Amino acid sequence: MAIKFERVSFQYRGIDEKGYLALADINLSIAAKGEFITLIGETGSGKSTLAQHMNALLTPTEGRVHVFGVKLTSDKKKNRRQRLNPIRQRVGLVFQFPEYQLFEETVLKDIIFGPKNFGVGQDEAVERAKKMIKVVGLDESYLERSPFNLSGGEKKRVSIAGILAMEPEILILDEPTSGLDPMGRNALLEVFHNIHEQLGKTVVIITHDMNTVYEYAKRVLVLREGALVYDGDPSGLFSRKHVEDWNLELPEILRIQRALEERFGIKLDKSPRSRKELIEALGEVVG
């Protein structure tokens, strides 16, 4: 495994000696290829604490965590002596809001930034700032604009080219589709799910949009209060039973189809995932 977490909690120090428990007793493995993963949870329940641990921008408070054969302990001293560098470029970590990481002058010197900094020399960062800025749907032109003339999607767009650049086997997104419209963030999502089909790699996206989840992930993640509570597949989340302990709100996709077995008297074999799929079970049960 690419990723794996034994026993990790992880706590902020407060102001007294108690601190605030983020992480509790966390076990995980995440795989280098092949993974698309939804990490979901209310607002609190340590999603973004745990996606820092992914590449060692945290480190455990207890346990350990193991990123691509380096062990990451409570143990701070340790910690330092390995070389944490390769993890964040094999890792990378978009995070949710684009502009605290664009801060050249130009598109192209914000994307080729990262890859000159592992040691990359210029022309092959410029040519993978050519290939990624495309991968995340925009065209050359884009490389010689300012980010800060950028729209929010575009910067986000940005964002994901600069970490993309660096060619790592896992990519974390901290709601990426936030602050979006409906058109923009299908069309972000289908930039994310090209980058799993296409280039090979494992997505996780942290994310409050339960469509994203039903719609795209292979697997989801749920935590609550810290804990881990559920890792499985994304029919099985929306069972009655969770969306009512868990308060989760129903897929559109999801709420559609119950609405529709109501109304007509029917029972679909299968949970559809998309509306395509809903369209081609309906005419089954209608002949």
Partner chain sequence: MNMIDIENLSFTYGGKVEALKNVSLCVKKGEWVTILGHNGSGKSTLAKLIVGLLKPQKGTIRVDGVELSERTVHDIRKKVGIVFQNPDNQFVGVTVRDDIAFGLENLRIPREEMIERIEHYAKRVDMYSYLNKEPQALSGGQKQRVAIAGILAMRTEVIIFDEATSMLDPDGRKRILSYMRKLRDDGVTVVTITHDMREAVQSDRIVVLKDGEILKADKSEDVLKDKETLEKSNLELLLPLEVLHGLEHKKSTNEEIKEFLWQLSLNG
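C-alpha atoms forming the largest set that superposes within 1.5 Å between two forms make up the rigid core. Residue numbers count along the first chain shown, from 1. As the structure is a computational prediction, the values presented were derived from the model and not from experiment. First, how it differs from the form predicted together with the partner chain.
Core-superposed comparison between the two forms: the CA of residue 277 exceeds or equals a 2 Å shift.
With the core held fixed, residue 244 shows a CA shift below 2 Å between the two forms.
Here we have the form predicted alone; I need the corresponding form predicted together with the partner chain.
The following holds one chain only.
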């Protein structure tokens, strides 16, 4: 296992009193290849805190996290003696507002900053930038532009290209599509899907969008008040009991499927996972 959590808890320390328990007794394993995971939970449930443990930006206050063979515990001195830089290259983390972290005068310089920081030469870094700007759906002309004159969606793509250029083995994205328009969101999700399918990389996406969960994820993690309450496939997640107990929003596809079933008794043989599949499946039954 590339990443393994063993009985991990994390407490934020406030100046005042006892602090705040953000993660409670988490056990979890993530493989280095072939996973497509979505991590969901209400605001404040601990999603970002969990993600930051995956590349040692945060270390547990109880329990152990193993990341590519490096063990992290509450012993800060021991943690510091380990080489954490390679972990941060191998597990790439895109923050929730990556656009705020653009700072160079051109998009090119911003993208090559990460790889160069991890010892990649100038020429190779530029090559990667040219490749990754296309991977995120922009063309090469963007490389010479100032990151500050880009729209929100474009900035987001540039910052994701910067992480991809570091060639991480595992890619973790904290709400990568929030604020993007529908086509922009779909295009970016296709990018992640392709990275996963073609390069076999493990992708972990933190999201509030249940449609993303239902259409793309192979595995879903649900956090509630810091505890991992579900670790399984998306089809098992949206049972009536879970939806009620955890106040989940139904993916649109399921919402329509269930509404049509309730109202007209229309039952589909398949479980459509995309808009297109739903329309095809309904067309066969209704048409």
